[in-house]
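Shown here is one chain on its own, the form predicted alone, set out as structure tokens.
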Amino acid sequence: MSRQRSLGIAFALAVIAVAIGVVLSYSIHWFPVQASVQAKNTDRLYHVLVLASIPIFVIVVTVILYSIWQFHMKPGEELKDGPPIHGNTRLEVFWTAIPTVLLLGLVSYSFVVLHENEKKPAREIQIGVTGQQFAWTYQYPPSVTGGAPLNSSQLYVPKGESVNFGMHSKDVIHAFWIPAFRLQEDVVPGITTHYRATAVRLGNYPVVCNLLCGLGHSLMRSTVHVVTEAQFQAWIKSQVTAGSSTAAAGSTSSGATG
């Protein structure tokens, strides 16, 4: 087979492989549903990285396989040296410059997406997150409840509104991860870490501790309930009312005992 024909076959197979890789990257649902603005941004970044990575991977593998096919050592040539070939300066500059430009472009785009995800909107609410072996609890300040602060084992957030999560730990390092939001942050004793999310899809989504934090790590699960603004306010009101009733009952009981 002529060298020109073999190059044509290799090129055709490489194009087919790139096409298959791109189709698979879009047709297979690798991730959970997109439930936040940040999830959409992150998934877009993922597809850009995949579209850049697949051709590079295919080119490298194609060159390796083509070289094995066309230039492999034949029987009886084991002790022969290869031909003395001097390096190609233009080729070396090319394969150094192109990856450099590509990497800088991908890093820059990644920074843009990260900046977009972390950009503070004009209005947002604050919700505290406390991690401890082996449970999550959530704190809603007076700015959210409109009255007394609320501490709950349930996480409710309103659809379409930015939420700034302030996270701290009572014991060891945890990781507050909401897969449907594509967001994760370490929860570290002694400091408060943050991330913000804007939910855009109603529903219930798992909250996971994504760092091994002890024997009960696998049980450290919770759920984020994305509801409408009206439902969120109704839930807050019901929890505050229930908390006030419990406190009043406890006060009455203590008075009667005294």
Contents of the next structure:
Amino acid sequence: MSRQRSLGIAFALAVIAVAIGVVLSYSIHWFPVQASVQAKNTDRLYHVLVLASIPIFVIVVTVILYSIWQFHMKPGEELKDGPPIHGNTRLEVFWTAIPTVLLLGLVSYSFVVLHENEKKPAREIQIGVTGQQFAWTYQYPPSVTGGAPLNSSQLYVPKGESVNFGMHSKDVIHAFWIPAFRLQEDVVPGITTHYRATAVRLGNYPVVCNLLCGLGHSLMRSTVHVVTEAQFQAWIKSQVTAGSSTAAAGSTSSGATG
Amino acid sequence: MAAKLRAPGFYRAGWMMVGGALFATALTWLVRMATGHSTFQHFISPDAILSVSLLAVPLAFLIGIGGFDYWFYWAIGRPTRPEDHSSHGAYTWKDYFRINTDHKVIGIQYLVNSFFFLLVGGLLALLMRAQLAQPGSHFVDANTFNGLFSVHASLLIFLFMVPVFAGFGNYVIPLMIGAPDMAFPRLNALSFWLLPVAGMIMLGSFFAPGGAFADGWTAYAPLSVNAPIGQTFFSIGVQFAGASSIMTALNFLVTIITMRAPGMSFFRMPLLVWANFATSLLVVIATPFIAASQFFVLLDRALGFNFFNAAKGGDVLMYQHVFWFYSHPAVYIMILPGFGIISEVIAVKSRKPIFGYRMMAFSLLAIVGLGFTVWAHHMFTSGMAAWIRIPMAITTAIIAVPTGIKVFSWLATLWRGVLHLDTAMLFALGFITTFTLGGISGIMLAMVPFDIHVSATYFIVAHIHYVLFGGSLMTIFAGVYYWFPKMTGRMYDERLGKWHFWTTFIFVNLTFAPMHVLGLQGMPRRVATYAAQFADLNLFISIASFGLGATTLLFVYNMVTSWRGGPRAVSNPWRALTLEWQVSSPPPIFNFDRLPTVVGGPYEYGVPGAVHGIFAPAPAPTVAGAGAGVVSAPSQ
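Having seen the form predicted alone, could you give me the form predicted together with its partner chain?
Expanding to the full complex; the earlier chain stays at the top.
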């Protein structure tokens, strides 16, 4: 078989492999549901990265397989050497420059997505997150409750509203990860860390501690409830009432015993 | 018997270790008494005694076996034993269990010791996979599970990946550059014996009260500060392994810079020597940082220094910066020598010069330089200042360029060659494939928004295992098969070797590829149980991992039987040009009975009549070495 013909076959197979890769990359369900604005942006970035990676991987594998097919030692070649090619400056400049440009392009696009995901919106609400071995609690400040601050073991967020989570830890480092939002940040003793999420899909999604925090780490999970604005206000109201009544009961009982 | 107790060896090491433990007990007792622990029971603190013993007993062991007793003889004015190379060579298997200053013996010690810890670390991984086969299983409890993955990673990083390459370097580098030994043979022996010490400390932590260290090999503070005493085994074990790395790296640097044969300019060095040169630079600059990070933890734990106690003004994030300033370059420490091995194998087995030799050398140095500027990409979600993410993401993306140059140059070396597809070559080609996948997922992780989602998930587990198992370990297998005839004087079983390659290649991908999906889907790493939605993939991974574990048996069987009774190897079975293949298999005790002079590049395949080194004519019996005029060839 002539060199041209075998190269043609290899090229055709490589194109087919790329096509199959692209189809697969769109047909596999890589991620959990997209429950936030940020999730949509990040997933798009992921697909761009996969699309850029497929041809590179296919080129590498094609060259290896083609070399095995065409250049493997044939009987009688036991003592034969290949041609003494020491290099090719043009080719080397090419495969230095092209990946550099491609990588800088991708990383620039990732910064655009990062900026989009983190920019400060016109209006946002604050919710506090406290990590401790091995549970999450959430603080709703007066600006959200419209009254006394609320401390709860449940996380409710209104759909369509940007939420700024302010996180701190009582003991060791945890990580506050909501896979459906594609967002996480470590919860570090001594400092407050932040991220913003805008939920866009109603439902209940897992909250996961994603940094080893001790024996109960595997079970340090919680749930985020994405609800409508009205449901959110109703839930806050019910919690504040329940909370104040228990607080009142607590103060009476402590007054009685004291 | 009395002579045995005085002479360097295991008997002397035994009683000295008892002495070390007694010293630790006495010291802690005295210090606690002096600092106001008033009642008798407070004088004895098991944790304090154990902590000091972990430093004193290993040192006593090293002195006892003769690892560094030299200084003490010198200090008290006793006659010292000059290094006369009389202990070179190993004649029975027992010689491998003694202090030996022969770089070839030390190289074998390094390799066998490393593979022992590979098997142990691999077994720990299989125990983990047994636990993870189903959600909510109780094969082991949470504390044991956390210990399993922590010790697994620590052993495989500090006792396998880093030292196994030092083992290759020790055996091959002096031969490749035409030197009779390493520059500092005694330091070389000490650097090896630190390793079993470090490994035993880490494994020993399973017997510590409260269990093995269980905070991951990253040992993030403040979790590690308040952990049970097992954590101290990690903090101190790392010190011994790190000291070993630094000593070997210094030895390599001095050997490569000062002991090259006449005519061996830097640009005539084989790329394996270049790779170890670059790696050694990384090791000597970076390793002190992990030593520091663990000393901080140790001081916090044992003496209440509050480096990482936020309530007392400590800085929790500083631990991560110091830790990753070593531990990111460490991944290059664990792959650059592998790049060197692949360059040797691909050039020889393709019968072609390596494509773009100078760029191959420069790209190693570029990785060394850039390698120090990317550490905070492990901390994109750590809560550090947000702006640091931008430059670190750019350098992380750019460091793929020199790595890409290497991959493309290997591919170009294959082109139009005469490919000998034996086991070493198959592992080299398999390496390029899986390592490219690991590199691609690495570039993805440089992209901050994506990293924010998958950081510390199974996607990371998949990435690191593609790079270290699919990458580094493949190069190590390629290297073992490639140099096995030289090291043992025997040929391995080619058929078994190919079986080993194909089963490893298949099971590596079956085991680690599905982990990418688990991570994207939301499964965290380092968990003993997980949500039910991940059950199917985890069961699949567990089954594949047992297959992967079984493939190692093929390798071990092949190595052991071939070493004992394989057919005799000729001096140069691969028709390679580099100097180690120009001497007998195994090489003479002092490597070169006749001094080599290097006259050309190391990979001039296909150039008619090209040679890399020529050997001085055999010296005339009366004037030894006068022919070469530089150094006399050591006589036996």
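Model, not experiment: these values are computed from the prediction. Positions refer to the first chain, counted from 1. Definition used throughout: the rigid core is the maximal C-alpha set that superposes within 1.5 Å between two forms.
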Q: Would you tell me if R123 moves between these two forms by 2 Å or more at its C-alpha, with the rigid core held superposed?
A: no
